[in-house]
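Next up: just one chain, as structure tokens, the form predicted on its own.
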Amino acid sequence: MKAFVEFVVRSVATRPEAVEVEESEQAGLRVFRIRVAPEDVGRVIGRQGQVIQAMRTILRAVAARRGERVQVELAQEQAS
């Protein structure tokens, strides 16, 4: 799972070296933090929330096919 959020991340990013996925596990609940340079939140939010939503959709299916629950995070890095 955590490559596919690399993978959608990555590929709507301006910045895609600037992407950091970070997956950890909390009371059963995997969670995945996404890290993104400042002018590409908007980017993987995208319009009305859709492209962040749509990954949500996505992971939450297939946890849920695997008896998990997932969830995603979304930071911006500190400008430099």
The other form holds:
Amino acid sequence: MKAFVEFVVRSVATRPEAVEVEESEQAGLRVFRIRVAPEDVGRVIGRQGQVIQAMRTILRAVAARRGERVQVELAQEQAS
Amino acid sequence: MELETREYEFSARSVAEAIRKAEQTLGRTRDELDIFVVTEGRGGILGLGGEDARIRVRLRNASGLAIPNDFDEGERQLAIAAWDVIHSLLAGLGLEAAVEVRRPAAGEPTLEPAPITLNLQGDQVSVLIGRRGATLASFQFLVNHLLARRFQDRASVNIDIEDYRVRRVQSLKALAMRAAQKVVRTRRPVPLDAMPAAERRIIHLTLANHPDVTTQSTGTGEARRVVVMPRRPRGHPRGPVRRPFRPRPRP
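Return the form predicted together with its partner chain of this protein as a structure block, the form predicted on its own having already been given.
Below, the chain from earlier opens the complete complex, with every other chain and molecule after it.
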């Protein structure tokens, strides 16, 4: 599932080399933490959140089959 | 149960050189490879301080994709590109599917607005349909969103899973006919469940030429629903007027 997140995020990013996805799992909750270049944050979210919401909907469906829950977080970096 | 998607990495002074290296090493030509640029590299001064270009490469395997004969070249390329995106998404999710390329049914209302449909088949992918096709809607959105980056003319495809959209049209038609019968029997309006615009459209079209009932959408947003109504309540000379159906852009 991490590969799915990486593929989608790298595909929408203008700086795919800056994309990092961190996966952690605790008590049936799988968390994907996405880091991208600041200028790509909006692309990962998408218009009205469509891109990140679509990822969440799909991951939730796939994980539910294994009795897992999924959380997708986008790290908001401070502009420096 | 990850699908095998072997990736190779190549680096060279420039992206073009890295691609040539990939072609030679793997014995494939450019269009048989999916190439993803990791970094474009920077030229240094006299070979110092520069950074090599890095690419990741995957063998493209669209050979199993049967494309109907009546597809033109643009549609063929669109189907292959869509297959590519679908393949990567499914591999990332650890799901396997067979992909059928087809056209939506001609001459009748469908839930497939684009001229071509990729229908995924297999036990594993049915989890991607979701309640009332909600997950499928997200999947279709993502495929087209990622495709738009390769095709400038906003070409889009329909995604179906196990012919869900075809079966959904059939059940919507049946629903419309049952509601119409009930309206005729009771002479009262019958509100249907809330549904998205494309599905409401199927109900409107199915009953457009029905002699005894008429349809209207009410409510807003997620709650918008079709109400099937008697065309003219009996004994009421000033009931709803019989009007020919005119399709609207947003039913």
